[in-house]
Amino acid sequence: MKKNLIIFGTRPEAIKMAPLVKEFLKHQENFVTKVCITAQHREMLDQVLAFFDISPEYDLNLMKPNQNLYSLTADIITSLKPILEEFQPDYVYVHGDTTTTMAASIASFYAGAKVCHVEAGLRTFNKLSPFPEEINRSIAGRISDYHFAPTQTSKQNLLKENVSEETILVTGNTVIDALQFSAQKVNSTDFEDTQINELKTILDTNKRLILVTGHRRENHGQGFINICTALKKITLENPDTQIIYPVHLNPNVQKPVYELLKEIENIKLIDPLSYPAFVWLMDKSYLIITDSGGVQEEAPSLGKPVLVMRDTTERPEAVDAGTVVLVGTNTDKIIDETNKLLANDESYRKMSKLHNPYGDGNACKRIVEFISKL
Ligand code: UD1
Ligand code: UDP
């Protein structure tokens, strides 16, 4: 019997690891699988655990208000030690590029476990963008024994870093597994989500919906001021649009966004949504403006155009397909690209192509099959 420890800490990791937890739990004849959350996020993580019905065996409960990278990194490594020593996992699974990912991969390496990196090989090759994620995922990749790359592009990035080919498996991104799980659950007859019911009361169906999210560290400060200025101008120039913005709980985001946009007509600032409610809202939107990694991956499979408020992306597939455009945090560029999509049917049609560059919903099955064969 092999022992698995699946470690995650933030909202996007939870969404993308939940289907892997569920898949391993279908194979209890071969694996003992436990979940450890660092709780680098708290409320936003708990929302995801509730929806996917996951009760972690270990909860490090580490989130502090406005936490910093130094103490969070140290706390994760130190707090994982007794758990790794007690459970002695054969395999530890980490996801993507957060502080939890990087610190948990180091701790697991110290404990002698095989480290399995899910969503491996994403790179911008710019160590400052996204910060600190590019370095986090490079460190996790350097430590990992097995690399589950979502696309061929991410596999090629790993090969360029001399990762041996037999340790890499192209799986698709587990976010598509999560999206399919969510669609299935939402469509079941007994499903009720209070947030979806609340959204129906604020959604103005006579207006085109622009859905906004943002949180990147490199956009804190002036970046968020530029973004908010752009959003304000967009609604003033286009009274037939409504912006709904579920605001990330990071105080560096909450403060400028509420200060600058609280009183603006046609802009609704709301708390972070549950995963199914957010997916429901994406589906209702005309276009999405975001700096999120996960949203860039989900939107193409819903046929929604995305303007990405970043200068670089480690997810070039949808940019190449023309459904994602990078606009950075330049106020004029955000306004111009939005106006183009609002005014020009042909531009809109080209960008709202439904496609699935990030997976087919079977990523977790492939991961479990690969590990089972080792
Ligand atoms: C983190 C990740 C980022 C990921 C993002 C997803 C790092 C360095 N950053 O950024 O890669 O894209 O999560 O959202 O790993 N907070 C709450 N409640 C919550 C969550 C956050 O109050 O449920 C507040 C707290 O004050 C916390 C702060 O947000 O200290 C920052 O959280 P942190 O995880 O350090 O950074 P994020 O910006 O969320
Ligand atoms: N999401 C959510 N509720 C929200 C906003 C986003 O459940 O109010 C989901 C979204 O569908 C995606 C993930 O959260 O799967 C993205 O998380 P985030 O933008 O925080 O992090 P990133 O993907 O940039 O690391």
Contents of the next structure:
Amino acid sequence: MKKNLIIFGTRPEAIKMAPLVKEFLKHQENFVTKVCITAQHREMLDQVLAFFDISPEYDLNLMKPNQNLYSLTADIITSLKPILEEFQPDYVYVHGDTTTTMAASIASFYAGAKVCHVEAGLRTFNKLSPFPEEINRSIAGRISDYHFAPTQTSKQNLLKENVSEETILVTGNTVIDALQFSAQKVNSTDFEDTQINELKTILDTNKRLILVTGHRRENHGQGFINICTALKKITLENPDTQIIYPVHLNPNVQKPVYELLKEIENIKLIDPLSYPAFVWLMDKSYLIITDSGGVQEEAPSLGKPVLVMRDTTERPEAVDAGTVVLVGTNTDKIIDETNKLLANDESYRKMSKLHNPYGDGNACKRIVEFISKL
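Switch from the form predicted in complex with uridine-5'-diphosphate (UDP) to the form predicted alone and give that structure.
Below you will find a single chain and nothing else.
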């Protein structure tokens, strides 16, 4: 009987690891699977756990006011020590590029467990963009014993770093597994959600919806001023559109967004959304403007073009496939690319119908089969 410990701490990790937890629990004759959360995020993480009906065996509850990377890294490593010593897992699964991922990889290596990196091999090759994620995933990749790469590009990045090919499996991204389950659930007639009901009261179904999200550190300051300037002009030039913007709670985001956009008639600024409400809103949108990594993967599966407010991306497959366009925080470029999709039906149709390079929804099955054969 193989013992698995699946560790995550933020909402994006929870979304992408939830289907893996579910898949391993289908095979309890071969695996003892336990979940440990660091709660690097708290409330947002709990919402995802409830939606996917997952009850962690271990909850470190590490989130603190004014948390910083120094204390968080140290707290994760030291808090995981007694859990790793008690459970003695054969395999520890970490995801992507968070501080939880990096610190849990180090702790698991110290404990002698085999480290399995889900969503392995993403690189921008710029250690400061995104910060600190690029270094986090590089450290996790250096420590990991098995690498579950979402795409062939990610696999090639690992091979260039001299990772042994037999330890790499191209799986597709587990976020597509999660999205397929979630989209079906939130659109079912028996699913009730307070936030979705509230969204229905503000959504103007006679207008094309542009969904906006933004939070990245590198866009704070002038970047967000440029973004807001662009959004304001887009709605003024296109009165048949409506922007709904769930605004991140960080004051560096809230201040420019509310100062520049709160009086614009066709822009609705709302509180951050739970995962199911966000999936529902993505499904109802015409196009999405974001600086999120995960949305770049999810939206193409729903047929939604994405404009990415970043200068670099560790997900070049979407750019190459044409499902996303990098616009950075350049005001004119955000406006021009948005107007092109709004005005040109052929450009929109082409972008929305392209194949999603991030998978078919069977990533977790591939991971479980791989581990079963070890």
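What you see is a predicted model; the values in this text were computed from it and never measured. Only the largest set of C-alpha atoms that superpose within 1.5 Å between the two forms is called the rigid core. Positions refer to the first chain, counted from 1.
Examine T312 after superposing the rigid core and state whether its CA is displaced by 2 Å or more between these two forms.
After core superposition, the displacement of the T312 C-alpha between these two forms stays below 2 Å, so no.
Please state whether K200 has a C-alpha shift of 2 Å or more between these two forms, with the rigid core used for the fit.
K200 C-alpha, core-superposed: shift of less than 2 Å.
Using a rigid core alignment, state whether the CA of Q254 is displaced by 2 Å or more between these two forms.
Superposed on the core, Q254 moves its C-alpha 2 Å or more between these two forms.
Cα displacement of L354 between these two forms, once the rigid core is superposed (Å)
C-alpha shift for L354: 4.2 Å.
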